[in-house]
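Just the one chain here, the form predicted alone, laid out as structure tokens.
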Amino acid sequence: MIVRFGYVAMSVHLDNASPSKTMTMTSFSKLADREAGLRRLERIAEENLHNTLRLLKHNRYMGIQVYRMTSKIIPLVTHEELQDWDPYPALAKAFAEVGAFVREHNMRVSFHPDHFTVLSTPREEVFRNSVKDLRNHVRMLEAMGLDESALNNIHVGGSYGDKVKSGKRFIEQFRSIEQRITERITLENDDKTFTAAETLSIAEEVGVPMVLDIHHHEVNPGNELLKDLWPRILQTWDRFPWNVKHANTSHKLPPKLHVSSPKSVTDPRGHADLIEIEQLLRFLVDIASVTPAIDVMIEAKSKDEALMKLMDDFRAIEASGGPIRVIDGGSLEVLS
């Protein structure tokens, strides 16, 4: 099984490379010239895209092919007071440069919209804003020239006092959204509400792939074992329209796994700086015989440093005769 690792948004190794520079609405409102303020927002977004490209080049140098981009590339883009502003024409070239680099080097990039993007909500305004946010994420991917293999990962959402009813509401509201948005969605189990089994059932119902988070499963396990759920999770990826279309080609998209480690005994849901390898290794070995390839997103506070440390740990296991063959700085093979 081939395993590729990625990290989230920021690098601790690159100086002055934040892709999330911003301006608050309070600061924007104080500007005397609104048009000049909009141009300033566009310049900030252009710098964020420039730094995204720097991060991708850093990843290429390190051998890292999987990366989650920040959702905060364009400051205030979905704010209700700026709905007459369209920054995309001014940013077309910068977006295109990012997308061209991704395509040239066969990288896998994605977004994870913020927690306020909730499709299970009973509030019409929240649902409407959630769809607006997802539409903007799709527009960024389209501006990069990336096809439907570039995805947006979300959670089912809150239970609002009745988890069964909330799950059904997610399904109903999901089906009301335009295909351009829904064909780029994956669903992830969360650490408090919807378990892996519950998320999987909803993903199967609406026909989207499921991203398994093994840390979330540890703190919100439900009654099912991951080894029993994994074959069904794999099938959600096999049925993913992109994979159906590319079933007999090298473009088939591997399933994705999220990994993190508990911050502490008193904060088991929080994310630690680094990744504890034992649980991850056990899971990878368990699924290696039935999973040709998988991409793993590291959700650790130390970002790319956590990935590099994890790869060092795998090299140590390989050197001691373990079932690992490290390929490069961001990928390895688990021997089954």
Second form
Amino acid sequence: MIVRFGYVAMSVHLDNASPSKTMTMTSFSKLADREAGLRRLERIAEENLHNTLRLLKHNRYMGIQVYRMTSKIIPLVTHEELQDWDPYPALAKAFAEVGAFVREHNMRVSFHPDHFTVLSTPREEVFRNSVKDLRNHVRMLEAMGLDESALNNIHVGGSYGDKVKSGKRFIEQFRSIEQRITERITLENDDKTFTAAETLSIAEEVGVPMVLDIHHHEVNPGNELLKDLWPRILQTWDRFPWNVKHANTSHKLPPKLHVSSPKSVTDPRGHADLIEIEQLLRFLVDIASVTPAIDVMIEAKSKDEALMKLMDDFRAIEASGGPIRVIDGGSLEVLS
DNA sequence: ACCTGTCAAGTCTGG
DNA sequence: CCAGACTTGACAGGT
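Form predicted alone done; form predicted together with the DNA now:
Everything in the complex follows now, all chains and molecules, and the chain you saw is the first one.
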């Protein structure tokens, strides 16, 4: 099984490379010249795209092929008061440049819209805004020229006192959204409400791939065992008809795993600086024989530093005769 | 240079 | 019905 690792949004190794610089609505409103303000927002977005590209180049240098981009690339883009503003023409070149680099180096990039995107909501306005936010994420991926293997990962949402009813509402509302958006969605189990089994059933029902978060599963496990769910989770990725280049061979889009470690005993849901390797290693070894390839998103406070430390730990396991063969700075093979 | 409150957005709990 | 917690990087405004 080939495993590629990725991290989220920013690097602790690159200085002045924030891909999520912003401007608050409060300060935008204070500007006398609205048009000049919009140009300034576009400049910030351009800078964020430039830093995204810098991060991708850093990743390439490190051997890291998987990366989650920040949702905050274009400040205020979905804000109610700026709906007459279309920043995309001005950003076309910057977006295209990022996308070209991703394609050229066979990278896998994704977005994870914030927790304000909730498709299970009973509030019509919240649902509308959620679709608007998703549409913007799709538009960014399209502006990058990335095909439908570049995905937006979301959670099912709140339970509103009746989880079964909310799950049904998610499915119903999901089906009312245009295909251009839904074909780019993946669903992830969360740490409070929808367990892996519940998320999986909904993902199967609407036909989207499921992203498994093993830390969320640990703090919100439900009754199912992961090893029982895994074959079904794997199947949700079967619908991808296209191939992606992957470690010099061609595969379907590999399934995705999210990994983080509990911050502390008192805050088990919080994310620690680094990754404890034990649980992850056990899981990878468990699934290796039935899983040709998987991409693992590291969600640790120390970002790419946590990824590198984890690779060091894998090298130590390889050196002591464990079933690991490290390929480069961001990928390895689990022998089965 | 550093500190503190605030930010576009949602949900849940407790009062 | 409303305030605060949750959680996060970065702005904004202060010292």
